[in-house]
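Below sits a lone chain in C-alpha cells, taken as the form predicted on its own.
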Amino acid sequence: MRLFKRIRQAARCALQGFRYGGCSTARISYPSYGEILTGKRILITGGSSGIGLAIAKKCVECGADVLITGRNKDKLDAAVNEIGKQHCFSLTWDISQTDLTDKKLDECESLLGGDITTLVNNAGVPPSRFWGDVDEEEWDKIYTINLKGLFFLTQALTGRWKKQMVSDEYRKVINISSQGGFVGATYPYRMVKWDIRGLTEGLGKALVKERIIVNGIAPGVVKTSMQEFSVRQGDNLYTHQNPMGRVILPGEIAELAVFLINDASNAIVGQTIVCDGGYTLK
C-alpha cells in the first residue's frame, strides 16, 4: 500500500512538473505556544486574507484580542467568521483615508474593549504597472495605500500610546515589508517597500525610549492570491524565484509575527526579519 502511494505521488510529481515546470511541497509542524498573547489587543490592517489573515488566526490561537481592517466588509465578515467572533473584531477602513484616523482608532478601542498593544501595518496593494509602463495613477495609488496610510496610522497610534504609558509594558509595531526592499527597487512597490524598511530602523531606534519596539518581517513570494500562480498550483509550491524552490505559505509569516509580538521578543529593535527562502542571498 505505502509503494502504491509513493508511485501515486512520484507520478502526479512529475505531471505536476511538467505543467508548472517543477514540483515541491514542505512539511511544517507550527508549534503550539498556548497563550502567550493574552492581554493583548492586536490592530492589524489588510487582515481579511493572506498574511494579514494567518497573523489575525495565529494572535487568536495564542490568546490575543484581535481587529482586522480592509476595506471589503464581505471579506472581512467572512473572515471574523473563520476565526471566531469572540476574541476576533473586524472594521472596514481604507487606511488611505488619514483624515479618519483618529476617528477609526477610537472605533478600535472601542470593539476592542481598551488600549490598542501591538499594531501590525500588513494592508496594501500590488503592483500592476513595471518599469518603463508606470503612470501616475500606479504611482499615487501604491504610495497613499502602502506607504502613506502606514505612516499616518502609526503615527497618531504611538502618539497614543506615549500618553497613555502608565506601566512598564511595551507597545508594539510590525511592518509587513518585502524580500523587494533588500534589492534593487525600479518600480512603485519595491520602493515604497524600502521606505517601509527604513522606516522601521529609523521609528525602532526612535521609539524605544517610549517603551514602544517597532520592528519588521520582509516576505518573500507567498503562496496567496497576490501570487497567483500559486493558487493555480494547489498544493505544488514550486517556485523558481527563490533557492528553496518553493513558495512561503501564509503560516510561516504568523508564526515570525507572534515572535515578534511576544515580550520573548523585546530586545530585538528595528529589525526587519527576511522569510523568503532565501532570493536576497542570491
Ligand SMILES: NC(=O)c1ccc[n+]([C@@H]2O[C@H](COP(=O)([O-])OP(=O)(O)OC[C@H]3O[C@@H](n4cnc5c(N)ncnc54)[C@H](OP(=O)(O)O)[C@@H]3O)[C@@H](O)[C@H]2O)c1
Given for the second form:
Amino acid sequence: MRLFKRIRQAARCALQGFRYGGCSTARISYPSYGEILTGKRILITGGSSGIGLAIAKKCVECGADVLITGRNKDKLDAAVNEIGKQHCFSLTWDISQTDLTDKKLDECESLLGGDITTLVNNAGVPPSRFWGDVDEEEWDKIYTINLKGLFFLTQALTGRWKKQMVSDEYRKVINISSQGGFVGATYPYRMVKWDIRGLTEGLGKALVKERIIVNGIAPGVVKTSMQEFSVRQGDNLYTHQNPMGRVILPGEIAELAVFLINDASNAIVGQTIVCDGGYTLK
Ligand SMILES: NC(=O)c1ccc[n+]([C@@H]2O[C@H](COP(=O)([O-])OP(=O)(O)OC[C@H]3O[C@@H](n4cnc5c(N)ncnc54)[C@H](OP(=O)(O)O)[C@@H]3O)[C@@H](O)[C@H]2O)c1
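With the form predicted on its own in hand, show me what the form predicted in complex with the named molecule looks like.
Then the entire complex follows, led off by the chain already shown.
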C-alpha cells in the first residue's frame, strides 16, 4: 500500500514536473504554542484569504480574538465560518476609504469587546501593470489601497493607543511588505513595498518609547490567489523564482507573525523580516 502511494506520488510529481518545469514538496512544521496570545485582540486587514487568513487562524489557535476585514462580505463570512465564530469576527471595510477609519475602528472595538491590542496591516492588491505600461489608474489603485489605507489606519489606531494604554503592556503593529521591498523597484507595487519597509523602520524608532512595537514581514512568492500559478499547480510547490525552488505557504508567514505578535520578540524593533526562500540574497 505504502509502495503504491509512493509510486502514485512519484508519477504525479513527474507529470507536474513535465507540465510546470519542476516539482517541489515542503517539509514544514507548525508547532502548537498553546494559548500564548490569550488576551490579545488582533485586527487583521485583508484577513479573508491568503496570508491574512492564515495569520487569523494561527492567532485564534494561540488564544487570541481576531477581527478580519475585506471588501467582499461572502469571503469574510466563509473565513469566519472556517475559523469559528467564537473568536473570529469580521467587518466589511475597504481600507482605501480613509474617511471611514475612525468609525470602523469604533466598530472593531465594539465587535472585539475592548481595545485593539495588535494591528496586522496585510490588505493589498497585486500589480497589473509594469514600468512602461504603468498608467495613473494603476498608480492610484496601488498607492491608495496598499499604502494610503495602511498609513492612515496605523496613524489613527496608534493615536488611540496613546490615550488607551494604562498598563505596562506592549501594543504591536505588523506591516506586510514583500521581497519586492528589498530589490530594485520599477512599478508602484514594489515601490509601495519599499515605502512600507521604510515606514516600519521610522515608526519602529518613533513609537517604541510609547510601548508600541512596529515590525514587518517581507514574504516571497506565497501560494495565494495573488500568485495564481501556484494555486494552479496544486500540491506541487515548485517555483524557479527563488533558490529554494519552492513557493512559501501562507502558514509559514503566520508562524512568523505569531512570533512577532508575541512578547518573545519584544526586543525586535522596526525590522522587516524576510521569508522568501533566498530570493533577495545577493
Ligand atoms: N502572495 C504573495 O506572493 C505575496 C508576496 C509578498 C507580499 N504579499 C502581500 O501579502 C498581503 C496579502 O496578500 P495575499 O497574497 O494573501 O493575497 P490575497 O489572498 O488576495 O488576500 C488579499 C486580502 O486583502 C483584501 N483586500 C484587498 N483589497 C482590499 C481593500 N481595498 N480593503 C480591504 N481589504 C482588501 C482581500 O479581500 P477583498 O478582496 O475581499 O477585499 C483579501 O482578504 C498583500 O499585502 C500582498 O501584497 C503577498
